[in-house]
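Here you get one chain, nothing else, as structure tokens; it is the form predicted alone.
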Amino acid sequence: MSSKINVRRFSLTQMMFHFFLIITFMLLSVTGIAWMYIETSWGKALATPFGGYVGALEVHRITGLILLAGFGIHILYTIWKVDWKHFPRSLFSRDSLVFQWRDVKDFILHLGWILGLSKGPQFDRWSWWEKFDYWAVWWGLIIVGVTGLMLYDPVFSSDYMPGWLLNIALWVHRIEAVLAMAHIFTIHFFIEHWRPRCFPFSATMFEGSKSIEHLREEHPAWVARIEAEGRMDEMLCPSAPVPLRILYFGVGYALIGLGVFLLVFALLNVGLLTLKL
């Protein structure tokens, strides 16, 4: 089969959700780090495009509210997509993102393959790490969302809770945000773009599809299943034209570069601040 034929993996709605998450996450990362490092020249430089400290903080707050609204819409979308006729069995289908016993077995097999002790797992629609990435957004947004709302107007919040609780909320908010950025800018980027099978860039979430050759390697059980069910023809689609692939690459690496830049310079400035102390 021609390498120009892809298999559809994501709908337009799902791709739009992902792009929305990318933009809001990056904007929150830039303004949040500017806020954290505002006493450094680097932090001031990051805040300058937003009008300084106050502007960066305001953009951070507004973007946070927008992200929480988008998260709420995604929850409604998820509820709508559930196969209620076969509930709760549908939650544990092979197309479901809910963690199942087979994911535990896949993880063990995958670890054994990495260590050269066993054959690798035959992933179906989702791999265990794809499910982990998906649900990590849920618990991360819940943590930063709740603490962010507490900190949105601390004067108002202090009418209903003691000041020490707001101090805890601030540190929990920062720690969870830093952990999320560290994961996205290292592990997520590596798994999705820098593994040998994907290097130098995977446009799957931009294009919504992936070559059938690649999927036979990455998700062989899924390809075999949709072929056995006679659904392959309806899921085939042409790959994006070259100009669009160039655009995906350019936009994607601009975002990747921004993430790596924020991570590296944040670590460097932590070192500089530590030396000053």
The other form holds:
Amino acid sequence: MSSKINVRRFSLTQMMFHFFLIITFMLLSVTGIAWMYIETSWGKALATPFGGYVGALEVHRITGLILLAGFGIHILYTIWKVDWKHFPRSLFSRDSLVFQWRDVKDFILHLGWILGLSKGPQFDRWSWWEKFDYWAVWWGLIIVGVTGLMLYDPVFSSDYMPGWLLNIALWVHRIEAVLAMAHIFTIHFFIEHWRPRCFPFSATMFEGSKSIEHLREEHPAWVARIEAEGRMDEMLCPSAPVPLRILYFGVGYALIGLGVFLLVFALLNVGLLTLKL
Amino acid sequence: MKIPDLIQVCLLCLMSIIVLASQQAVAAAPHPYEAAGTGYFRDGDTLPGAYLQYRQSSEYGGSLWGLGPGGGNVKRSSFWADAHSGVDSYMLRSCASCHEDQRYSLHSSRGNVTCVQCHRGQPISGINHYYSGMNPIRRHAYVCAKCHEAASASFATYVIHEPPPLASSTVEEFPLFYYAVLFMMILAVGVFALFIPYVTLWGLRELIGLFTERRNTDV
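Following the display of the form predicted alone, present the structure of the form predicted in complex with the partner chain.
Complete assembly follows, chain above in first position.
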């Protein structure tokens, strides 16, 4: 069946990076929110599987280190992936995730399409929001990573900086973490899974491929380019067998459900916090 | 020398050995204050005036170009030996009945630490009183290190009762705190101000698109 034919979009390594990020991010979210809400009964309940707040914080610290190690490996991977032969021109190729002038034009065209003013943009391999989501992890991880390392052992770190810098580090860590979680649990989930064209679930990051019809709608310039270059045959692959697709859906919705649960209960309990902005 | 004298000398020697030996044993055990504190000072900490760099008061210029805490008003009573002298019916009140703003901190709301575990003893001395355990000269050793082993004077400049970061008075009290949190809030609010209306309209547009497509295929 021709409708079952997919185009390969992510390599196994890239999918592993994304899955690693999901697991560490979710573990950090649960333990971090448990600590932030520890004065409420909901926060205490969240911390209970980790053995109360001490255990939750310990898991938070170790998971944070693991995530930073993964980030370090990803930086090396990125450097390795750069096409150094054609550097720096290769950074601005159509397969590159670097923001380019085209993304600004795409953004304006996309906004025009949303408002019914113009035809939609012909996205190439990456749309502007996919690039934003990718780089948001970079700046987010740099901010929470640096402040997280400062807060890892306050007695040790205050030997190298004034202790009051940790007041600032904690708030910066907290705001960036809340921003990241709120963005993932609403905007990211909505764009990738809940908007009408993708609803109810898009398994691209688990399968590594997407149906060619969908990609013709969402990334027409990319599909056209592959066809023009005559590479389509090597990019095509069958979609995953049904049991695997059920597994992807189950795992995916368990994680989405966990994110929504954290978001909803965090909003319901926010009035009980004694933190003041 | 008579034998009783010899016995006396021997006894004296024995006693002095016992006394000296026991004194050595006492000296090997930590002094009570050392046991409670860090027992650890760096060379710089013992120099005259060394603590000034950790003072939270900006009258000494503060550290990092005066961006740290310590600006704003300093209460005169914080220099008194009894910070609450002259307070009406003091013994009948709870701390929070006056210190409402200091009621919650990470220490109290998450660590269940009570006021008097740090602001110790009666009468409670002002935190800037020279002999107070809370004086920045010795706060790290006398107070912080009770729980945070090896706490340094720098560690003790962490502001336990931090002001609300975006309150207008915080600009003066703790400038970098205010500006850092303001920057992060602008970043966070900016991201959502862009994305929430954007994806809402986007979802509606796709919904409309799907309906019109269906209508076109029906026709």
